[in-house]
Amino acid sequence: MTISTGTRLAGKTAIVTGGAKGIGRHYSEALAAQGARVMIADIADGKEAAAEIVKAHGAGSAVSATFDVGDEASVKGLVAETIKQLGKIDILVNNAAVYSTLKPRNFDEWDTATWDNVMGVNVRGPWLMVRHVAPHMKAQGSGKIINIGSGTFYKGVPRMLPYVVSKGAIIALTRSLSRELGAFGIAVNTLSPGFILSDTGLVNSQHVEEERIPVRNSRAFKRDAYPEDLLGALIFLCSGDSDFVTGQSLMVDGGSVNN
């Protein structure tokens, strides 16, 4: 599978945090690919992933910052340091989240350090991102913002508890951001992915075995998915094509949740 190239962001600038491993580093490719210029907000450092970017689609065409998304001081560094390196934000991508990390295990067995860090990432995160990056796109009269959910939230998979209460809490989140944001001409939607093979997924091998069948035979489509899937439906949420589209959960997922 091949990432798409064109002009449908041409002029944009993108966060996406997350954005230098995994299925986020997929996406920062994408929006480049697409002509945005895009910051690379990982706890891990993405100067490799910005170079291989900057190689592909010439230079200016992605940077990179280490950050804490549940760090708040951290977030307004990253916003601050975007600004000053890209000028604006027209786009960001709340991908950073806790999951491959995370082992099955009943709900009754989840400590609760594990469940606090779960949510100060994978919900508080998104939040201080919004916060922070929202004052821009109110002065600009335009932003969108794409949160990342999960169908683990519509089918309540089991033995995965505080990933799949912080993706419904991603779900409310939007639905209630769209609300306040809608006024200043900023769109918000989630982008929910189905169970994705990605470099960093596999990494958590019990879930994988636990779930990669079963999800498979669920679907429509009966094959696996592959980050390179979501790719033309997070270029949609950050294109002008979805500028009347907001607080909408869009699954990609093969026709695996049906609702």
Ligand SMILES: NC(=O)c1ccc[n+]([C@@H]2O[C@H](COP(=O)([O-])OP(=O)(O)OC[C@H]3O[C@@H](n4cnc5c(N)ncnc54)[C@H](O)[C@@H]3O)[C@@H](O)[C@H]2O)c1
The other form holds:
Amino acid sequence: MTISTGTRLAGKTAIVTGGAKGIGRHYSEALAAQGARVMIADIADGKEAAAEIVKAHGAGSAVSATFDVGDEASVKGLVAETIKQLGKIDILVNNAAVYSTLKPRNFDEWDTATWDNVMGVNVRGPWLMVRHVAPHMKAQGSGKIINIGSGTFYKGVPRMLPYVVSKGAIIALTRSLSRELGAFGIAVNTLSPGFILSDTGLVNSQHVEEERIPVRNSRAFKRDAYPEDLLGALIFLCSGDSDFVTGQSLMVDGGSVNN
Ligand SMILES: NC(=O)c1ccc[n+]([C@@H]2O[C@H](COP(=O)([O-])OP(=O)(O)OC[C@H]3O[C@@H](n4cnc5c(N)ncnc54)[C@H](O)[C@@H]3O)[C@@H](O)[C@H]2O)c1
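Please give the other form, namely the form predicted in complex with the ligand, since only the form predicted on its own has been shown so far.
Below: every chain and molecule of the assembly, starting with the one above.
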């Protein structure tokens, strides 16, 4: 599967949190391939990902910055840096999360520090991003916020409790924010992927072992899923094609969950 190129996001700018690797890197590439200029914002170094995009789509098509999405001062700095480098923010993809590093365990085996860290990054993080990006979107009277959820919330997947709870909160965040931001022309939606074989996710071998076959069997389309499977839905939610869609969760999971 290849990334489709076009001009559907020409003139737009986007922040992709967690955009340096895993699925986020594919999101960054897909947005640039449709003409957006992209800020790759990650706790990991995104220089290589940005350089690859610039090579494919020209100077200025991508920049990168390191930051911690759970830390408000860091988020503030990132948003200021994005405005400095890209001039405006049309699209926010709230993708950064603690996911592939979490080893599955039973509900009573999680330590509170891990619980708090997952909530701090996966829930407080997207909220902080919206808190600091929204003023810029409000000023221009438009914006697209895409929060990345997960099919695990709909299915109540076991042995990943803090993660599943955090992704449930993403649905709540989307629904409430869509009401608060609609008056300013800002759309807020969730893209909820099913189990995706991302390069970073594959490193979590125990989770892959527990999920891969049962998930595949639960789908209407009985095959594995890859980051490329998500890109059409992402571009739809970022583009004018979805202008009357807000507060929704779009499942992209091969028909595993009947939402
Ligand atoms: N892979 C799947 O099966 C799957 C399924 C459903 C949803 N998701 C969601 O998709 C997104 C990407 O998942 P992935 O598979 O690429 O896993 P991943 O763990 O590689 O992605 C997380 C990204 O966020 C970054 N990140 C982590 N902590 C951060 C912080 N404090 N500040 C800034 N950036 C930080 C990481 O460096 C990484 O680039 C996540 O939101 C995940 O919950 C993944």
